[in-house]
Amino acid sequence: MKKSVMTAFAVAGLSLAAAYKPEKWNLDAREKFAAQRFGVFIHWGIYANYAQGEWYLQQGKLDEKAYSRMMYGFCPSKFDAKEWVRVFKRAGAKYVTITSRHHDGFSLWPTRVDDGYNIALTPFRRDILGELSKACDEAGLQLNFYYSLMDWHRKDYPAGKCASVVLGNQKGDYASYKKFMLAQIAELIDNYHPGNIWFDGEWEHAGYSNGKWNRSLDWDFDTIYDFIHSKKTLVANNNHQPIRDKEDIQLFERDLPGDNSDAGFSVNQPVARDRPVEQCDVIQNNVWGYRIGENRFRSADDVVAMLARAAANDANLLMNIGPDGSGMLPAKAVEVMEKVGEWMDKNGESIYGTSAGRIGLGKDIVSTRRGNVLYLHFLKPGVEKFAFKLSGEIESAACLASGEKAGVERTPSGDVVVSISREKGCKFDKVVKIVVR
C-alpha cells in the first residue's frame, strides 16, 4: 500500500513539476496580439506563377520536379513591400502573417539550410521577407510567419495522407527533417523577429474518429515550442485539434470559433478561452493562393461583419489575400480593403482592444465591450432595433460613426430597447456606442 501511494505521489509530483506556465513576456505578447484584432494573411510563392491556387502541385497531381522548375521563372517585378503595407495599414490591419514556406517547400527568404529551393535561386533574388519586415517595422505593423510542417519537396519528410499524393509512400527521416525545420525557424526569428510562428500541416498525420484523436507522427512539439519560446516568440498551430499547453494562440480555419460549422475545419475543435484566438479566412472565393479567373471576392460589408463577429467572440480575424505572380495584390482585394479601412476609421474603436459583449441576436446583432462601454453591431440590413437585458442605467447611446443619438426605451418587463435610423443612408451607422453607469 505504501509503495503504491508513494508511486502515485511521485507521478503526481512529476506531473505538477512538468506543468507549463507561460513567462511574463509571453503573457504580455499574447495580450498585445489579442488587442490587435485584425490582420492580413498572405499566401504567396512560386505557385502564384501557375495562378491556380497554393495546392496546385498536389491537387493537379503534377510531377514535383517539373513543378519546382518554376523557381527559375519566379521574378515578381511588381513586388513592392511598402505598397503592400500601405494597403494593409489603410485597411486598419495591425499585423501581417505571410507564408514563409508553404506545403510545396519553397522558401521566400535566402535560407542557408535547404537544398537549393528558395528565393535566392530565382531570377528575382531579393529577400522578400526582409523587405516586408522592414516595411512593417516602418509602418508599425507586426509581422508573423506561417511555416508549413508538411513538405512536398524534401526527401526526409515522412509523407502523410496529403503529401503522399506527390511523394508516394515516402517514409522519410523525421529526425533529419526536424533538424532542418529548427534551423530554418532559427533563421526566421533571428533575422526578422516575427511576433509568432504560425504552423500548418500537422493535420495530415491526424484524424478524429470514435470520439478520439489518432496521430500517426510524433512531431516532438515540446522541443520545437520550447525552442521558439526561448527566442521570445509566440507559437500558433493550425492543427484543427484541441489546443496544447504550449500553444499561445488558438487558430480556427474558415470557421467562427465555437461555430463548428461544416464549412470550416473545427467540428471537433473546442475553444480555449484562456488565450488569444484567431479566425482565418479568404477574401477570394475558396482559395488562399492567387487563382486567375476567380472573380468572386468578399465585399467590404462581408469583411466588416466577419470582423465584428470575431471580436464579439473574443477572436482576431486574419483575412487572406493571394498576390499574383507579378507581386501585385488583386485589384478587387485592394478595393475591398480600402472600403474596410473607411469603416475602421469610423468604427475601429468598437474592434481594437475590445472583448466579447455577451449580448446579441445570433449573427444579426453582436456586441463588443470595453469597460463600461458596450458596442452593438447591427449587421443585417433591415434589423434596426434590439431588446436586451442590461444591468445598470444607460448614460448615452449614439451611432459611433456619426454621433447621431440612438433611440433608447425601457419595456414594462424591464428590457432595454435600442433602435437606430438609417434614413440618411449613412453606411457607417452600423454600430451603436452605449455608455453604462
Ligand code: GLC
Contents of the next structure:
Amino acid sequence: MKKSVMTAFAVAGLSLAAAYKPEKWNLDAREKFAAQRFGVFIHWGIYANYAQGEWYLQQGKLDEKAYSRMMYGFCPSKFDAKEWVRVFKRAGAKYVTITSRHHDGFSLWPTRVDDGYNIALTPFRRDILGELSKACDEAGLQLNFYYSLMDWHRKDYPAGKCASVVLGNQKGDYASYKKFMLAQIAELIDNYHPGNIWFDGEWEHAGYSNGKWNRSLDWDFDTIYDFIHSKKTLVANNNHQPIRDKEDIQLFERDLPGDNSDAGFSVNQPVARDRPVEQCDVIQNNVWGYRIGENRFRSADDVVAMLARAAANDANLLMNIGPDGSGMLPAKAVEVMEKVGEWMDKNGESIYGTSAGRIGLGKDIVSTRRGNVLYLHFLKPGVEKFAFKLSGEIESAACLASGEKAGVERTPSGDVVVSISREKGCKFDKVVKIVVR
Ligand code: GLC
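Coords for the form predicted in complex with alpha-D-glucopyranose (GLC), given the form predicted alone:
Full complex below, order starting with the chain above.
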C-alpha cells in the first residue's frame, strides 16, 4: 500500500518537473507580440536573382552546386534597409520577420559557423540582417527571424521527403546539424536580438494519417526551444500541427486560424486558444520569394479585410513581400502597402491591441473589441446593415474613419441593427465604432 502511494507521488512529481511554465518575460513578450497585430514577412535570398520563387532549386530540379554559385552574383545594389522599413512602417506594420536562412541554406548574415554559404562571401558582403535590424530599431519596429529547419545544401542534414529531391536520400548526421543550427541561432539572437525565431520545414519529416502524426526525425525541440528561451526569445514553429508546450506563438500558413480550409497546410491544426496566433500570407500570388512575371498582387482592400478577419480571430497577420534581386520591393507591393497605411491611419484603433469581438458572420462582417468598445467591420461591398444580439445599450455608433453617425435600431425581437451608408463614397468607412453602456 505504502509503496503504491510512493509510486503515485513519484509519478506525479516527475510529470510536474516536466511541465513547462513560461516565465514572466515570456508571457510579457507574448502579450506584446499579440498586441502588434500586423507584421511584414520578407522572403529574400539568392533565389531572388532567379526570380522564380523561393522553391526554385527544388521545384526546378536544379543541380545544387550550380544553383549555389549564384551567391557570387548576388549583389543587390538597391538594397536600402531604411527605405524598406519606411514602407513597412507607413503600412502600419509593427514588426518584420525576415528569412535569415531559407530552405536553400544560404544565410543573410555573415555567419561564422557555416561552410561559407552566406552574405559575407558574396560580392555584396554587407550584413543584410544587421542593416535591417538597425533600421528597425531606429523606427521602433520589432525584428524576428524565420529560420528553416529543412536544408537543401548541407551534408549533415538528414533529408526528408522534400529535401531528398535535391540531396537524394542523404542520411546526414542530425547531431552535427543540430549543433550547427544552435550555433547559428546563438549568433542571430546575440547579434540582432530578435523577438522570435520562426521555424519552418518540420513538416518535411512528418505526415498526418489515420488521425495521428508520423515523424521520420526526432528534431529534439526540447533542447532547441530551451536554448532559445534561455536567451529570452520567443519560439514559433510553422509545423501545421497542434501546438507544443514550449511553443510561444502558433502559426497558420495561408489560412485563417480555425478555418482549416487549406488542405495540406493547417487542415489538421486545432487553434491554441492560450497562445498568440499568427496567420502568414502572400501579397504576390501564390509565392513568397519574388517571381518575375507574376503580376497578380493582392489589393489593399484585400489586405485590410485579411487584417480585420485575423484580428477578429484573435490573430496577427504577417503579410509577405518578396524583394527582387536588386534589393527593391516590387512596386505593386509598395503601392498596396501605402494604401493599407492610409486605412490604418484612420482605422488602426480597431486592429492594434484588440481581441476577437465575437459578433459577426465570420467573413463579410467581423468584429474586434477593446473593453466596452466594439468595432464592427463591414468587409463586403454592398453589405451595409447588420443585425445582432447585444447585451447592454449602445451609447454611440459612428464610422471610425469619417466620424459619420451610423444608423442604430432595435427590432421588436430585441436585435440591434447597425447600418452604414457609403453614399458619400468614403471607401474607408468599413468600420463602425460602437460604444456599449
Ligand atoms: C512554406 C514554404 C516556404 C515559406 C513558408 C512561409 O512552408 O515552404 O517557402 O517560407 O511556407 O510560411
